[in-house]
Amino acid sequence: MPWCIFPADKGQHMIRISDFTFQYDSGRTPALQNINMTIADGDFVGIIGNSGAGKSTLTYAMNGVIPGFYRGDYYGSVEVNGMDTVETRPEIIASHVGSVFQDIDAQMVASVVEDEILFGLENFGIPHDEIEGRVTEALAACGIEDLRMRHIDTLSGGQRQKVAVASIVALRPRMIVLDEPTGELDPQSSEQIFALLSDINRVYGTTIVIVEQKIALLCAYARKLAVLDHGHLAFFGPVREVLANGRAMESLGIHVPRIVSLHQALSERGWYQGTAPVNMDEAERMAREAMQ
C-alpha cells in the first residue's frame, strides 16, 4: 500500500511561491511581501526568524489555511502539489498537507490517543477496512504503541506532540507542516521530535517543513533554511549556504548557533577555510583543524 494518498508526479516541487504577498484585513503592513521559493517533494525545510517575521503566516499559505480561512489581501500564487491554493477546496489541500499547529492543546478533539487519530480518518472518509492498518501503522511510525489507549490529559508534552503528529501521519499526507512544535518541550523531548520526523522523511519520503526557534537542533536536521526578516525572504537555500550568512543574520537579530560563531570569528582569521559545521561532531572537527 502506498504511504501517500496523492503521491507527487516525479520531480514535482511539492510547494512553489511566486511573488507572493499577502496583508491580513487586520493589518497595516503585508504580513509577507514578494516571496518566491520552491520546496521539492521529500525535502526537510526550516524556517526561522524574528518574532513577527511572518513564519506562521508562510506556513498558512502552504496549507491552505490562506486564503481558505484568513481574509486578506492576496497577491502571487501558491502551489501545492500543483494544485492554486486560490482554486482548490480547503479540505482538498489538507489532504495532501498534514498540519501541527503551535497550540497542541487546542489542536487535540479527544480525550483518549486512538480516538484522536481515528478523528481525523473518519473526518477524511477513509475506508473503513483500512482504519485499523493506518491506526496501527502511525501508532508504529511515531513509537507510540504503548500510548494507545492511553487518555490524553496524562501525557507528557513530548508524548502529545507525537500524538499530535501520529494524527497528521495516519492520513499519509504527501507533506506535514509543523509550527513550533517543540516551542513548550525540555531538549530531550526536542530532540526526540526531531529524530521521529528526520525517520518520517527519511522512511516515507513525507515533506517537512518546521518553524523552529530553536536554530542549533533545527540545523542538524534540515536540509535547506527559510529566513524571514518583517515579512521579506532574507535568505533560502542549503542550511550550510544560509549560515555561511551568519554576519548577516545576526544584524537581522537572528541569534545564529554558537558553533556558526565560532567558525565565523575562525574564518575570519583564516584558521580554518571549511564549510560550517551543523553539529557538535563537525564543530569539533572544525576546532581540531584549526588549533593544527
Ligand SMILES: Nc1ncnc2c1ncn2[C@@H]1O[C@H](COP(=O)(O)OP(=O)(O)OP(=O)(O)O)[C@@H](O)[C@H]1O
Contents of the next structure:
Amino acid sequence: MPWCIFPADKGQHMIRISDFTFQYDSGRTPALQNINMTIADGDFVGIIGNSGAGKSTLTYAMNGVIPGFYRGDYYGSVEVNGMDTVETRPEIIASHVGSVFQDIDAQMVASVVEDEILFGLENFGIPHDEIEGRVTEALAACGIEDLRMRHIDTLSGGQRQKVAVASIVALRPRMIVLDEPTGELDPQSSEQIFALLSDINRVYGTTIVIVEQKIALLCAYARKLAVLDHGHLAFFGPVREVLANGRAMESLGIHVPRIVSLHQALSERGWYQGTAPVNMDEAERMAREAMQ
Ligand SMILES: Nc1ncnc2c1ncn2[C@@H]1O[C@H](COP(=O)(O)OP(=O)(O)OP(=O)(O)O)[C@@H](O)[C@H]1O
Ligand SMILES: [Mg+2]
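Right, the form predicted alone is done; let's see the coordinates for the form predicted together with this ligand.
Then the entire complex follows, led off by the chain already shown.
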C-alpha cells in the first residue's frame, strides 16, 4: 500500500510557479509580484519574510486557495503536480496538497479531536478498515494520544496546532504546506513537529513547504529556503547558499540565526573560510577552527 494516494509523476515538479503576480480584490498593491519558483517532488522548503511579505499568500497559491477561494487579479501560472490551479477544482488540489493554515481555528470543523481527524479521512474516502490505524498513528506521531477525546475548544493554542498537524498527517498527502504551525508551541514541541515532518519527508518522500518564524530551527531541517520581501522572492535556493546572503537578509530586516551572523563576522575578518553553519554541530566546528 503506497503512503499517499497520488504519487507524483516521475521527474515532475511538485510545484511550478511561473511569472506569478496576485493582487487581492481588496488590495491596493500586489501581494505577490512576478514569482518564479519550482519545488521538486520530495523537497523540504522553508519560507521566511517579514509580516505582510506574502508568505501566506504564497502558500495559498500552492494549495489552490488562490484562485479557488480568494479572488483578485491573477497573472502567470501555478502548477501542482502538473495540474494548473486555475483549471483544476480546489478539492482535487486539496487531495494532493494537505494544508495547515495560519488561522487553525478557521480550519477546524469538529468539536472533538478524534472527529477532527476522522472528518478528513472520511471526506477523502479512506477505506474504513484503515481509518483506526491512521488516527492512532497520527495522534502518536504528534504526541497527543491523550487528547483524542478532548473537546477542541478546551485545548491550548499549541495543542490545537498539534491537532491540525495530526489531521493533515493522517491524510498522507503527497505534499504538506504549513503556515507557521509552531507559532504557539514551546521550543521542545516545535522541534517535535519539525522532527515529525523531517521523518515523513525522508521516509515517504512527502514534499514539505513550511512558513516559520524560528529561522534557526527551520535552517536545521529545511533543504531550501525562500525569502520573501514585499511580495518579491528575494532569495530562493539551498539553505546554505541563501544564508550566505546574511548581510543582505539583515538589510531586509530579517534576523538571521546567530550562528550565521557569527559566521559572517568570522569570514569578514578572514578567520574562517568555510560555508555558513546550519546546525549547532557545524557551528561548534566553525568556532573551534576559528580559535585555532
Ligand atoms: N484576504 C486578504 N485580502 C486582502 N489583502 C490581503 C489578504 N490577505 C493578505 N492580504 C495582504 O497581502 C499582503 C501579503 O499578506 P500575507 O498574509 O500573505 O503576508 P504574510 O507574509 O503571511 O504576513 P504574516 O507574517 O503577518 O502572516 C499584505 O499586504 C496583506 O495585507
Ligand atoms: Mg501569514
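Note that this is a predicted model, so its numbers are computed, not measured. Residue numbers count along the first chain shown, from 1.
- For the candidates 172, 272, 249, 233, the hinge between rigid parts between the two forms coincides with 172.
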